[in-house]
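Encoded as structure tokens, the following chain is the form predicted alone, with no partner shown.
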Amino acid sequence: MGKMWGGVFNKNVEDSVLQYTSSINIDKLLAKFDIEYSIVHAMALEKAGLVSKQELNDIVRILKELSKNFEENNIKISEDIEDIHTFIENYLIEKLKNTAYKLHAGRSRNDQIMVSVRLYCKQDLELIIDKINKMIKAILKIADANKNIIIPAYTHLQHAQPVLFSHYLIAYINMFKRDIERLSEAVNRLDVLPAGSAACTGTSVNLDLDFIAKKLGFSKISDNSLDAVSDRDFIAEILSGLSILFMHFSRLAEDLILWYSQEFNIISIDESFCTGSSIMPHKKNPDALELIRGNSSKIYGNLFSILTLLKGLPLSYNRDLQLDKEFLFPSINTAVGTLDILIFLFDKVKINTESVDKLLKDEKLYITDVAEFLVYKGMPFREAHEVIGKVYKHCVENKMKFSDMSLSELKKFSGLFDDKVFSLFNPNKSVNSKVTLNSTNPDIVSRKISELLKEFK
């Protein structure tokens, strides 16, 4: 007892080799799912006439006992165990002797692992999707409460034009909605039962795969045993989806870090979200946001690792595939932890309106509005662009504001200027002037917020 194999061997495997090939420290996360599958597999064996009703009852009883012990953290697993599947089988053998030996009929660790991993992915991706929804609700709550707050929009990290803060947040909500779509599609594609594939060619044991699929909640059954045991596309797809999600996390974190800085001072972050400095007593650093930004590199690395792992493998199963979980499990755990942090953060973010008002006094934010003013007067846009550029250059060279110029001075640049141009240097007027359906116009944004509130109620 101890291994799932060994009859053909004349020598014991070196301890260093056993330690090197062991995956117990990472795949013990699969215990719950392996037990769930083992119970259903035992039921299928009973239906196939390979275990008796009493033997089935005994197997189910012991497996449920083991599952409860795992839930209550009453299980200690030796590092000498090869993997979680071996541990569970050894536990059964210890309790049931010969009856336990029957359980592995009709399956290999190759398809056994794949059933467990797919069950794990289905559960945890649904958890991630649920948390993304909660994060969107938290962001939406801030957007709704501050729907009329205007901040500077930036291009190239320089002042561009006034934009509603809520419009800015909705941009991120749109990103996260696409993340939900991607991850939901990944769940749909991985929702395939690989049981019955055994090592690689299927099994002579007449397993009722429809029964197994229904019991485990799979909507589809694999139609090719070779593909079923060697397929890790779904892991690559999950890591790809999580990489894009973390790219969005990182961009959001960067915006929040900038907005929290003294130079921007657009938002306040609750101090319970920050850490201090070991030498500078005044510091309240947004370390968690910086780590969110940094953690994206780990997720990207895990995606590249799984793709590199898979690129040269022949069909069907190779032990290299054991390493897939080292990329998958930490990525999912990091995603769950990051979402918990962001949900907490957005519940406490505040807008520094006085600071924002000062930023909005920068007249450069309204220069494009002035150019469009001339366009409505009949001037071609390229000509208006050049005229306003010359006016702005004149202001810089003379250390003056656009609004300090007299109408007569402006008319030297274009006779189309009139007194109404001075009213354009107003953030509310600027956002209200936008009319396209995807713009920062307050009415359009308000309707969008209402739609999102219904969608994420």
Contents of the next structure:
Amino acid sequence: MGKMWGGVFNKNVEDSVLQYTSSINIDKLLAKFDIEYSIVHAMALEKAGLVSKQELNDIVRILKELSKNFEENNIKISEDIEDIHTFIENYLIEKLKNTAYKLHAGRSRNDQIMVSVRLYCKQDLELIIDKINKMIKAILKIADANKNIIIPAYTHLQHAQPVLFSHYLIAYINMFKRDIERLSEAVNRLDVLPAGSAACTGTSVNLDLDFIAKKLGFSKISDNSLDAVSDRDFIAEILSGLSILFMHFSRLAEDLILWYSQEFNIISIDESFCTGSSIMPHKKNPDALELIRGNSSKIYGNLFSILTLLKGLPLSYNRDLQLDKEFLFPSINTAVGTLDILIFLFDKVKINTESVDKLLKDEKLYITDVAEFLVYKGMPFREAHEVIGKVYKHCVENKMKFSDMSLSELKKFSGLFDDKVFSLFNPNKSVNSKVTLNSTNPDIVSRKISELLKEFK
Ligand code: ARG
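Starting from the form predicted alone, produce the coordinates for the form predicted together with arginine.
Full assembly next; the chain just shown is listed first.
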């Protein structure tokens, strides 16, 4: 197979070196974008007077044919080719001979690869953002259908206070909304056309960059050729956005794994989402959730790889940069696959109300409400905290429940107690008592759900 270079060489390059430097196995994914860009580049060459109308028509016809062949999976790429740009040019040369030789004027693979990668990122990040939106809708549906279900909230993985299940889910929706913002900002910043930079200093070929940008859908044009061929900030930014997304995924997966465990038993996950054990016949494990938790490590690793690849790298293009795709593409694929799994999962999650009701019988969950009750009676909070702490200690030492105490016993701890204190050990009363605008108060949460339903129609 032909190479894009060779004139200066006296010898053939060793096969092992060619193999080592080839990127075809990873960059063949860019075929569609490289063809799209090559068609527009040919048009720009025609505008610059370097390619005739007839030659342009021939180039476009063959590139479209190649694109169709890729779509229909009719293309076999041999392993000994250097990269996707070489493959596409070779295809053209085979069909058009001399005309095809004209296509590379005014560009280098250094700027060419950046055009293709940026086009790929724009398309695939839109897909990821779309899937995050779909996942939010699926979570919202559960929140809406179970608006008034109450579960224990945890701090330090210990029972804290009662909370609406929907309030809990909205916490995750908030995280995912921030993820969308972060990834959208990354798309906005990478939406810059690097063409015209050629190898690194620009080109004497008078390319109409506004025309190219418009045709390819870029909203800005790069203003520095050195920066354009060596900038990979956008990849670090995407991987950072995806790392934060996966950090959220891993926390969500961990919550769901805990809730699905026998000890918590807060949710059921449909069988179709679980896998079995080869030895223990009773097992229905949430392996997919564990893999989501595990996959976050791959994305973090890829973020560190790109940062390390770029550290101390001199301007402008260096071949090290070819490796960026090995970190970017698998991360994007993992994100897409993970989102599909989560969308599927949320359709299948059910809350085990009976066992949740049992958990809610734990009186510890209401102790803070009792302290606030004393505050309303006029006791300074720090003192109320101390008093309730003592009552609770008394209960533990005497193996009794708070609600088993008589009013006269309670009055020994504080004269401010009255009968109403016993009604506080109630999950509905607890969530209803919260009034701050970010609280788990059912009216506030219900309003929030309505707003979200409008936002994610
Ligand atoms: N395949 C390379 C990349 O992905 C582009 C080739 C640039 N090669 C070169 N010798 N300048 O970055």
